[in-house]
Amino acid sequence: MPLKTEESTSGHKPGSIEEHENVIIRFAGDSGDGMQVTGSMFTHNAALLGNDISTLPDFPAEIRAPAGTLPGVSGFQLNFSSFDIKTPGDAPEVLVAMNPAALKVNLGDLTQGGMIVLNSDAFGGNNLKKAGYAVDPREDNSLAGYQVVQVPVSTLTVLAVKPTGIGQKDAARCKNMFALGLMFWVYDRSMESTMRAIREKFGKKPEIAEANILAMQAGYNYADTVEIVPNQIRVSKAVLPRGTYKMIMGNEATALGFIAASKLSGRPLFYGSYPITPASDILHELSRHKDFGVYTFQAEDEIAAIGAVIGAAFGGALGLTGTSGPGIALKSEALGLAVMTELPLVVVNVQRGGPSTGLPTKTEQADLLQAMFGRNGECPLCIVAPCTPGDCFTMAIEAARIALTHMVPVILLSDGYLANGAEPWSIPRVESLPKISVKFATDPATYKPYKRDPETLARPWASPGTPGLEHRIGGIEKEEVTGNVSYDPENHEKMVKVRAEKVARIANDIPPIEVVGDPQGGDILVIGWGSTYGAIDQAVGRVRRRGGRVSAAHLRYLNPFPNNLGDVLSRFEKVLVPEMNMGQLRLLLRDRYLVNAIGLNKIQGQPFKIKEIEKKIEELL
């Protein structure tokens, strides 16, 4: 079925309203008014209307940084348009600042000329000193060149929700929704569908949820009452393919991928996990599907968390563990034995900037080399990573079907820019999703734990308690076939080469890479993998519109690399590798193909902006 709308219910005349192909707003303001949540509701809004999204939450990394400081300013941004987008934008063009703070962490991203909708009321004397302002930015000449629009936003929403009789407290805490409905008004938005899903969420406080709307109902009438820009602004519905379509988040959309892959393959899932910002809305999403035969987990320790994991691999479910960079250290150790033991699992690492406890909620790709080699031994896994928050769905299959299929550890390298990110999601169709054979050992006369399937090395599964079946395991160095206990030295050699050539060969399982623009060849190869995808693909795009010999191709499929990659690598002049790192994915191509990679590095807990990647192409060209 096609995408459902909802169609403007503007009063104004045709003729007052500009029809703009995309736009992209960020609402800033202090961790606990509420940006998050008023950045979400523009962003289902904009969904029912139809516009493709992309979003950009940016949470403080102080838990409860001092109100009106700088460490405590918490973001939203969104694109919303009329085409098919893959970024948030590199630019906001309206910044909605709740505080002198917000005003001083966003200004420098604002697209000169943008509109900056102030709430006035916080702009005191003591507020401008937390932010650090001497002399307030509004007479000091500071927004010149922007459109100001000052709004006494916390007293006009005191007022307007004055009649459901709630506290003064509770009562402040709803201006987020008066600056959502301003915004409503600025972009020619329906309020209907907000409208409901705030009844919905208070169902139990039906004045807090009378309140809100209010304050909406009031930012919408007095941005139309005042007319606070001289024309509204439209952003038509974008032509998507046809299809029922949902806004998701990259950890739903993962949590989601997993709870298909257990029906797919039959088996029950387990997800033991220890919270961990960005991880942990992994185990929230998991947690709400029982009826589906999810069990969830919420151990003392990163450790045991992997433990459990580990346990219910071997007694026959679809095991699973999520974390962010510092747990998968914790969990090294373990890891170790699921690759000696040759379980099924699935780890996902939702990266996070380190090293140590680093930042909490911002953004790296920094983990590629600690999944790779971050235990002791020779000790090869798979690794893959999804490219897009809808694409963790898609990858949380393919991490299953690969742990399952070719009995080895997974690891699924997410990062926080995905995991909290949003866009339209089409929904597959359950035809479309891959098929995932499992089988166990059932003959006691012809089982043995190390016999391997000709083709994949994949080691027979045996489900506990089968009669017959019983065999060691355990982290001590196996015999090949009987796998009992060794420490015979050419054995050792010839386990360790096994295990490696078992999960190389899972690269005749998974598709080749792909390239956009010049498969033959050209001036530049741009390949990246994870969440730099969007900016990598419209940076190229721009750049080939003018004329540039420039292609992309990007890796989902870190460990084993695609077969074909080192004969795509081979046709290019110049190879591009921007990453959130200091250049690990550079390193591992450097070293497997001997081509002279070129990095493109920022470490900075923001993802890549188009403008930066494109600017670099040009570099090169």
The other form holds:
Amino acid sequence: MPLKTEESTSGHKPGSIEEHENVIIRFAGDSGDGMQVTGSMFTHNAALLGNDISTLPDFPAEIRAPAGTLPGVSGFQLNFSSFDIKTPGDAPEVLVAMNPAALKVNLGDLTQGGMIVLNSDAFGGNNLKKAGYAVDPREDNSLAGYQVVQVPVSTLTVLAVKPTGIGQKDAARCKNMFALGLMFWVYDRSMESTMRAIREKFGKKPEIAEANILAMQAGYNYADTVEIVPNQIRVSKAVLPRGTYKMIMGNEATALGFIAASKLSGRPLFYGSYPITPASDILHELSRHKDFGVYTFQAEDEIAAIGAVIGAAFGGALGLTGTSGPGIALKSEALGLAVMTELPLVVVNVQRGGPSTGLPTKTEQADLLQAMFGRNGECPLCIVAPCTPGDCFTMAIEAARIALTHMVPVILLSDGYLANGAEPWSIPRVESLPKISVKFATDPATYKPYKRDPETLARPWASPGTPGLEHRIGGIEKEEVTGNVSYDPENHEKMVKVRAEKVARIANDIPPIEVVGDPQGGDILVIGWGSTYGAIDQAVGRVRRRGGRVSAAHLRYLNPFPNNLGDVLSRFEKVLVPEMNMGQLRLLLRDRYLVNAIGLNKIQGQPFKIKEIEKKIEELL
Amino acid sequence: MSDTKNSLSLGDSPLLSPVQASGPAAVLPEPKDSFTYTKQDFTSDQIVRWCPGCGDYSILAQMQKVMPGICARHKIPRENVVFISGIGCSSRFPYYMNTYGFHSIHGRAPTFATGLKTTRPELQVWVMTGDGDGLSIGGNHLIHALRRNIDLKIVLFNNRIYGLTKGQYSPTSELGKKTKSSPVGTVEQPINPLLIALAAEATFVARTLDTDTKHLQEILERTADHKGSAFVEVYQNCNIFNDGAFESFADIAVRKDKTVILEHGKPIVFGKERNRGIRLRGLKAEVVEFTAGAPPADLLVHDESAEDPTLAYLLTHLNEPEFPVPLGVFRSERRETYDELVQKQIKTAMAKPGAGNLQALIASGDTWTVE
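Okay, that one was the form predicted on its own. Can I see the form predicted together with the partner chain too?
Shown next: the complete complex, the earlier chain at its head.
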């Protein structure tokens, strides 16, 4: 939305500049076109210029699907703003399409009247055919109603980088930076930080760095010279709370959170993992931080990963494994052992579309019931879920804190949307982080392997190397107190109940759920968990501004639920549960609180749009 | 941004030293420097529940006998010894050792041991497994533990049968074996466990017999002394479901003629009269007879630390009835272990200036400040 028009003060060229509150851009091209890099660099630049940002990378599972085809299209959506956003935006108003396939895949999402920037060089005969266009869409009126800007990006890029003398292939690969330069001019951005980032990225290949910079500058200058849009657009700095910020992605925040938890607890972090999309970046990140005493173990399979973690936890480390749904399925038996042996460890599930291999690079929330119940026997454990990329840091620390103080496995349910999404993150002071107090048993006179803390019911942690506490644990049912193998019927029932009670009592150690809106009650409560937070918050905000008596609450603790949840639910006429699954939280709420919860369910591998939730609320009011 | 003063230091805890809590837990006493244990010190208070007559009893007894010597020789206290197992008869072993123990899940014992040994290199970690546990459901983990050369002592009880599930054939059961699940005989080629170990380039590969208690003790001692992944196959009789599986060569009456004890640096000689040996003809082994005390000069001389594992490979193929069954150490070489290499990387990283500064880490990268 244009707010006002003013004279350009950018110093590039006199012209007029429109002020916008926010802009949603989508970069799209072949998997090999570097669209993720382009989007990330624009995001990084916007964050450093003080905008609020939210991103949605959307790419195929194949590394390089055949060039020019529809399955090979990779996209990156970015919302940057001068106010608090929280979602990557419902619909892009600008589409940068590097080839016909990218245009075809993304056109339907573009807002009416939006701008399309096309790489006209890529609209040759074969590419049109590969994208399934019988007729060139530029000529059949199908783009009427949009503002189409055609730029021969490939040709101009090759010409621009000629002075560096790099090969034809490398030269052509710089075209994404040319497109980035075009967009930087349109949005009146300084390119300084991006030049720095390019030089860092290609540190070992200075000629490639220079070529990319030349391409970007050429894009900028071309846009300026031909004035590809009549008015440049400016998005001012966002008003964020005071603090020092950086751009952070969910997986990165998760990794940093566990390093912090290791420091806060004084326990070394052992991360065992098998590469899997979309969790692998946690392994990459943690493996870089050996200076924090972090152990990373790339296991031979998912089972070995959690096995090693349980072994490390037995030895007194903060045990952590990370995976996605299929990996959790493989880890289930070992998770049962961790529940039985009551050792502290954390399992990160960066959820993706399922079942089976499903949609490896797309997001979903369909592993909640797997986390709750997906093991043999009565096998309760604790479940927490971050709600934004930055919140992954906080909830990683929480997961570790609960595991270490309650002697219980904890599952942290992230998802692909959080993992790869980015937002500005207010960097916390280390002193403000929670302390995690860890106790080890050391006294042979009083030690019993399954003698419990009367308050938390946690059993003592006695690690090998402690004299006089030699003991054996394992997966066979334990006799209470002694931990000896026991097949006694009554002991088994007692142990099943005490393991459940131990998890239930974690509720006394977590914050109550907060209601945003009318805490005393109202017509509708929209309750969600995980990455739906941004869309729910924005949708509820919009309806409230129109006078609707709707409130929002977001669960970051899923097992156990916060103690006040039943009370909160009972204060509202209707409870709406938007989820990226068939209604898994809804099932739990209905079971636990006998509440007539209504579902809004989307299972498309894509996050909710604000308007989808808004529409449902309107229907229910 | 940097704030080393207020950030907790991990320097004293990352398991390079014994376990230490950051909280109020007491500091552990200094480890003793003399380790005078008896067999009794390694005997737990649990009732041993194997079937009477099972070969496992012998393995347990020999282990309990050799542990005092191992602790004294390696100057490790009993609390630094850990036994980890999977599932199966053999995997009940840790319950009967008065050490730290972990009875884990089927086939996965090497994984638990890997996490423990990596983070706690000062511990002596044993993996007790069986032919089903280690070679069937857990074959993958066994291979990877061996190829990583992590300092684990892996003892595989091979009874060529599934005992705890009551008598199905195992991956080491001989071709054509009739069992509950193969009433007309198996059609599967058995695995030779030592070949798997050699293929994974294990740095210590040995074989022994449950009933030869002296040799069993010797091999357990050698296993404990080896630095790196040590793999021992113990032929173990299951007197309920596969009785007499090894008697054709293990029976005391024929043992000297039907087995050969491998000794490093010595010609490979066997027989009650010590009058037979193994010789190579090209790449094929053959048995040669000679007058006792006068072995021919071209007898094969055992070299467990030969540069390449060809000899060990060849020896694993010797089998009855044509050849004696070799027992002893097939291969022993020193290679840097996984845990040593991991610790080296971590120590190097932690010694760098500014290492472990949490505030600096979370504030790293491009930042901006909102006033």
